[in-house]
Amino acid sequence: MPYFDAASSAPLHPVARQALQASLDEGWADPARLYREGRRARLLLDAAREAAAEAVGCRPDELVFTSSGTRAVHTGIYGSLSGRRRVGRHLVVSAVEHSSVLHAGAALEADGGTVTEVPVDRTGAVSPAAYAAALRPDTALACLQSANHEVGTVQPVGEVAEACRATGVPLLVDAAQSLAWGPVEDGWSLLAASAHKWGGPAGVGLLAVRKGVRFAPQGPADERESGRSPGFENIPAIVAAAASLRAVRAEAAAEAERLRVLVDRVRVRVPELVPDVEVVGDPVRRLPHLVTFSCLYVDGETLLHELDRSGFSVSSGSSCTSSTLTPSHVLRAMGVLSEGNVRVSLPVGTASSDVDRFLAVLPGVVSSVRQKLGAPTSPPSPAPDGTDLTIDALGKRCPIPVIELAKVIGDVPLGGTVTVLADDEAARLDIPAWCEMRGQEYVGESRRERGSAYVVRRVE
């Protein structure tokens, strides 16, 4: 059963299931003991993060291991801001960085502190310019992936932390999705990173923090990791990770241009073979393995089971499947469809023939859960005369009020107008991406009592 959800996480790789086997025998004892037992498990666990470093790119000192990916995030974000909360209190992140990161600004800002969130284009990059900009004398701490977790866009680090530099502000990477392909662009601060996601076991994360950034450790005072990550270090599990991070590293670049041909080929075959279908993210500035499209009038919920049901895993960001009922913020941020989103992110060692029979699968899926959900199937017919029609969709999620906006439309007057009354969060983002994919004018949103009232004209 082809397994297309890597950037959730990576199946185990062959290197750390052997490294994790073979460090359960050596690394179990106490690394901060003398005796022969600790100092062979030291010598692991050093090895390990000299291994680690290399990859990341700083020195084996300045690296700590965590608990998770989600662990060295807040670990950052929170040393960061202790240590320079006499410069004040104010944290800049982009729109589209993962939930650790906006938890924590969350946090923040119910602390008193504040967040600026710099928005991102439609292809989920952020601008340089408008992210320096965000950059005031108070800020503590600005986070930016590398890559996003959900469209694979890869962001203009490299720019941003010359313009944090600038102004002396230290820059946090989320490397998570990205440190499997290759190191992040020079210039971070702090990095953190998960071993799951390039095929390590989980429970175990990566924090870098340079010399010479102010950190100050939260919570009790430890002597492990050096004091940033407390516990008993999980020995096998670092040794395995470090491992496959070395291991997926060496073989990356060639492996990274093969699961390119595969994604160029979803990219392109899927419009093509599904009408009605938008595939976003940057066509170029992406992750190689990663490919994201979002399908109109689909209930996102029926198409993963029906695509689970058909032998393929994959994940979404459509707002409706049950985990969730308001769309990714990822998607929010960039302005694009979000119902009947699919998310495909290839494993290593992905055959290409898995990939031709996701293709061939896909359309038959989509149409028959379209099918089952009423949406129309031809494009509305000319209606010289009519009026303006109102659409009561509240309390219907979506693709149903776009489903309904698409069965009438034909039935007003070119110039006419259709309002649609709908308490969806999808509605804000999906109307006006249904209307630029159709050629229609979006009006715009007012508020009411419940929910919102969405315009749309009728232009061809």
Given for the second form:
Number of protein chains: 2
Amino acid sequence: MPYFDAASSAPLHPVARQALQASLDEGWADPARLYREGRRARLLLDAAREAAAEAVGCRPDELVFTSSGTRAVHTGIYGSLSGRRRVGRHLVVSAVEHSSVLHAGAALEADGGTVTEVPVDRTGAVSPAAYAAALRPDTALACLQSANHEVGTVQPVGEVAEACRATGVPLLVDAAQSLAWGPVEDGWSLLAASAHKWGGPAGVGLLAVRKGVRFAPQGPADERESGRSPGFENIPAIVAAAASLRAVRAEAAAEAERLRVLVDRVRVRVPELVPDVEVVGDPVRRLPHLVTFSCLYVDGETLLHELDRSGFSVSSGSSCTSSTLTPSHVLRAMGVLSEGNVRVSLPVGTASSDVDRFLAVLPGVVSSVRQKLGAPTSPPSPAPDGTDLTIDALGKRCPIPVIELAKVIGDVPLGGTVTVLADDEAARLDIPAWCEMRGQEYVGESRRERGSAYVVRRVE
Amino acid sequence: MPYFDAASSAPLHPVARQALQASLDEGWADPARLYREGRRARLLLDAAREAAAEAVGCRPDELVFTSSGTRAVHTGIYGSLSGRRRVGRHLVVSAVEHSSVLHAGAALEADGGTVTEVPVDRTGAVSPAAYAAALRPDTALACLQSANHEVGTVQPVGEVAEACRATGVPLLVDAAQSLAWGPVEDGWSLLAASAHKWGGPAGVGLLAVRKGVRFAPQGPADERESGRSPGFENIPAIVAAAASLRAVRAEAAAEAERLRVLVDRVRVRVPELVPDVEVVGDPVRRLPHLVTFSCLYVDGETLLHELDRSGFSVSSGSSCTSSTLTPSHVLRAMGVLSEGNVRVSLPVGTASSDVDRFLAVLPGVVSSVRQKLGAPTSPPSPAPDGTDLTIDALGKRCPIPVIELAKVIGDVPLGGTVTVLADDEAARLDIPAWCEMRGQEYVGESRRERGSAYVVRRVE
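Having looked at the form predicted on its own, could you now put up the form predicted in complex with a further copy of the same chain?
Time for the whole complex; same chain goes first.
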């Protein structure tokens, strides 16, 4: 049963399991104690810190273990903001950061600070120039992920770090998605990551803060982990995290090459096998194991459910698969289609045959979902006479508004318009994305008392 | 090699190990995902929550898992303070709470709030009347541990809860030390605990918040654990924590009875075997497995080191064993001797013969440490003529100032005084405690340019 959602959480690496089991006997005591059980625990913790620091590319005393990647991000952001409070309370982030970064930004804004979100292009990458332009004299911290968690696009960390260095702004890199594959490009000031993304156990994040970076831990004092991560250290899990990071790194180059081929196969074959699909993210500057595509006229939740029934575990940024019923902020920032969105992220060791089986199953699954929804199967018929049309899709959820639009576009003449009334958040993203895919002109959106009116002009 | 420091961290319970290993295969995926691996993880998490809630005595939806007991305490305190901000910013704590509580209080004070520390008696217990008197109209939260972590004294939680209820103040109970032995007395509003104290794995705390208690989680938003504990859930560890809590509870009554006998043996035999020892904490209302005593004229660090060499792992609240070189705040609040302090906390399953061996070894170890330090071995000689004496113990660390005092007390006449000049923090606690133990009169302390002058009058 192939699990294709390594970007959410990777199955435990065999080395992590071994290390965890071995250190349950040696690592349960308090490493701050002076007796033998404490000294043994301390030795394990120190060795794990050295191994993790080597993989990160920092000094052991620059690295602390946290209880999760989210905690590492929060601690890094708050510690930096507080350490540089005299400079200002302005934070720069990319629009496609992980929610842990964006939520920390929202909390800063609620507390009177300001946040600039640097937009991304249609591949999901920030422009170094745009990022540099967002830096201000009162910028306390800049955040940029090493690679995007939803579409796999690698960010220009080195160039952005250079811009940050030039203006004296520390750069926090969320390396959660990429650390398994190699160290982050030079120039970062803080780095956060999460062990369960590389096959380590849950419950371990890491935060590296370069010497000389102003940093003031927030919250109640605690002596553990240099005062940067309160609470009793989870040493068996930390040992397992460090050991598995070293293990995945040892095989990273070869495995990246192998998975890159499998992902390329998905990138090429899916649009050939399934009509009306948009593969998103940068095709070249990307994580080796991750590919995302969106299928027109498909309801993401049903698609995931059907793939699950066929044995494939994938995730989605579609609105219907989120608790807030809004499409993923990443897809929104990229301006790409969100309906029928599927993220495939291959765990280390994924068999080529599993990917082939996925490619064999997907077309039938998508087509059955489309059939159920009554999606159009052929291009619009030649334009008859006619006038502008309005579709009332109020109260209808993604992908219905787009399906209704596609069904009637052939009924208006070239130059005529279709106005879609819709109150589902996904329509704002998906109607323009459909126009882009179909070569039709997206005229614009106007707010109505309920929902919005989206106007599309038929141009082909 | 007997490990007698369960109050710091208990060795992993066999049930915890089993549950951890079993759930590594099922519990690594994201429980928020809809595919089968996610659903399995969710089932495990739900079952663990139900088991833990049953042991705590609350509803499953009142309980969240945190990454440590410290996090549970911090989250509980900040969430309550924030939820009741309109009431006021006053916090009541006992003077002997765990540092996680006191540090949260210090952070509140630094932020403009106020904290009242309710004092304890010589056994380490608060008086319910004194606690009730500390509650004010602007009190947002009251905190009381169920039992003390250093001396084992059980607090009158039920009576304090009643006083809190009467004034409408929520009570947070830090149950870290007692949850293994049974549920906390009724009446609490919030409850925090830590799995590695009961033989669960590190990396798991729990926080229960009764329905209806005002609570506003602080920090960046996060959907996990009802928004009260950000970061990816550590499900295998959570499963192991819940399973081991249930397991230790099943054996708690019988094991408590057995360990209580062993601890009573230590409480009775140590003062018989070792001269000049003070056993501290309530002899009756106490945890079953924990006993603490202090040895006059002994340096705690050397004592721990020698006991470690003899195969016994214990901890100490002596100043020389703390990184800040101040005696434990618990011993200080109780006003008992801190020098040569030893805490013995027996893990579940401790053999009676190990306790006997400890009792056989301890006298020799204490006596050798005393010999090295040149401690007085006999009571002061009959008083000769003489005048008041002054001892310069400036720059000398605990227990030297007390040793010097004991050596010369016989040299002053009845009614004469010895003035000890000392700048070691422990002297402030240990000189009065020595007077109490020896039946001499402690006159008082006056500050000097360097350190203090402690005046003792010989009365017997």
